[in-house]
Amino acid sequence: MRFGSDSDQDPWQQPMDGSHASGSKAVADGPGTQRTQYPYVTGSSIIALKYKDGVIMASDTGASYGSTLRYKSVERIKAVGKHSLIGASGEFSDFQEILRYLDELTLSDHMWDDGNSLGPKEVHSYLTRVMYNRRNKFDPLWNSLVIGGVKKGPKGEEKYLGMVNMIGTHFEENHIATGFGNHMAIPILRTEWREDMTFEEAVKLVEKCLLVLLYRDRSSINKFQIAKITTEGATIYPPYSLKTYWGFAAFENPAQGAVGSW
């Protein structure tokens, strides 16, 4: 199911009238024009760190409309390329427009046919410059981007991490968390993240993030995926549950010692 525009206009050449409204819309108002932009159908948190062979990344399939938790089975990792794996949260068909964006590109890089291909670092510099560009038009695209991926540099196979917010502001890292999770889930990180960490480690990490926004996040669900990359590619892993607990006294009686609640 799309929920985005199929607008053929490139980021760059977005009309000034607001007129085209991916995941947003535009309302006249008098002589100037007006624009109000609305995010419908939302995702949560990315979850991805770096660890020994390569980059891991993780969220929920849940998309929210509004306040609504409507829809359960929602993709939002995507491979980009030979080298690059894309998670995103905020505006679904938002992120839509970018994957489409994001083909336009690989297709005209795979063109030249120079035997050289973009990389993580390349993506991440791309997408800065079209999330700044849209943020300076006052139509943003919104979403939260996230973007790992390993090439052969000057060094060997270099690991990169990078995300990139809805206004252009941009950083490198070695773990990341977007959302909520950048409340709840980088403090974990901060404190059990290492860059020797096995697969398997990452995975367990990764989990216990995913765990503690299930049990305070209320836009995430029990669906959860996974996806990785190494040299040998990118590896996007089925949806799967995990095993929860719901009988602690506070979930059991949540209202009790609240005065005046319900």
The other form holds:
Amino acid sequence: MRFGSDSDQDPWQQPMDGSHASGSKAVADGPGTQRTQYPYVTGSSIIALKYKDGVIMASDTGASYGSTLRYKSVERIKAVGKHSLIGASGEFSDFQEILRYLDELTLSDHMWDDGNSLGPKEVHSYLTRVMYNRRNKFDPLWNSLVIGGVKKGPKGEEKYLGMVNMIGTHFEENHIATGFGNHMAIPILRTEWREDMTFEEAVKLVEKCLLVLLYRDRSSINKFQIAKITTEGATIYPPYSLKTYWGFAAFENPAQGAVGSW
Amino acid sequence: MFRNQYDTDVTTWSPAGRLFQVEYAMEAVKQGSACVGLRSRTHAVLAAANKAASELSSHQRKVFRVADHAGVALAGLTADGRVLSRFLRSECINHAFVYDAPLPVSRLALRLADKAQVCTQRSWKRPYGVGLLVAGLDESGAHLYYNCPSGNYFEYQAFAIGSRSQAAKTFLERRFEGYNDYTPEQLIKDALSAIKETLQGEKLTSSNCTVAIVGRKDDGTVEPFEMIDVKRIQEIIDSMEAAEEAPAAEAESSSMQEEDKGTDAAPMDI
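Moving from the form predicted on its own to the form predicted together with the partner chain:
Next comes the full complex, and the chain you just saw is listed first.
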């Protein structure tokens, strides 16, 4: 999902010495500049869902350099302003750049000092424009972003959860999972998610998804972070590990019953 | 030889600390036919007196929709006003495109004021000769701003600009304290009454005024900025006249106050 899967165009097969310029994949932006066309350090799935009091978001704290699990303690979920959380899969430095954009926005709101602030809906819309615009410059920000939040509207407290990806696809949902989670966690969320879940129930559900991803996604690690956003504001909890059980029959003998050469 | 040596360009100060060109632009606002604006917590109403340039012509439009949540009424050079309302429209639509949300009215008024201010500080420009009443709705409720050619802007509960606006202001000053809790219908009536004050004896009809409203219903749904139907305005005027005649027409009191010129107002005073 996150980066090209054609094996003959695998980014990791490209030379890393900056000689992209000779390849057909590089985009030159005038003389002397050369933009990153492939992800280098990437984070894996984000899981997020609405629950009774707000939105909960979770991810592991790993970041891979190619397929090497290079960094084990990076925060991929951050608070934006007073009403929103953002979580990111994909290129980690691109995420940091996005955070800088958002900081600029919230700072300027603060400086106007007129009481106006961006809600999750506005942040999501803004990011949608940024992501689609960069994709159209053939210089995408290599991420799938999840934006969750709660803000008081004219009709009372409004929960919001949406995502946007590197090509500008965007939508709102009650539960969202990016990356591998889009394949592995969505089926679980679809059967088990309810509108009126308590925080404890939501944490249980999220942990179930994270554990499945830990078992099946080679680039996930057993160090997770959960965050929530409610009317009280954002809380990002310290990282912790889940208990694993590797004694399942399918893990013991993965080849059994598998049709194919392996 | 010259009556005033300090008014040949906008950026030149008089020794008394005044910018004459800016003041002249503010005078232009007083030449235009009157506009009033007033608001409750949830609704804002704009009204304008329409005056045709000649018997043979129609009048110029003075009330413009800027976006679903905001609109303006203007007095002064309508041509300048059209330029500014186009600017406001583009600001609103750009904000809506990026953030999928309406531009807060305070920000809208601020951008307008900043634009007007630039014209008072550039030798090759002239100030806009138009005053705008900006009415709109945002998260914090209904708002009304007055934007002046000088680049100053103020928020109001109720205000009037244009020729003979002092009469309307006097009317509004007597009544504004209750406006926060007014219904849309009551706001419209007071807007029409205020406009009537500026007509100086001329009869108020649906053909010589424009009224527009924007607001939010109790359930939170937005009632977009909209010109009120001519037929409905006439009905309201008729009902007001009927009510007036009932309790023995209380003579047209001594409300013939002329504009308060003559007084040595401070330069930036509105």
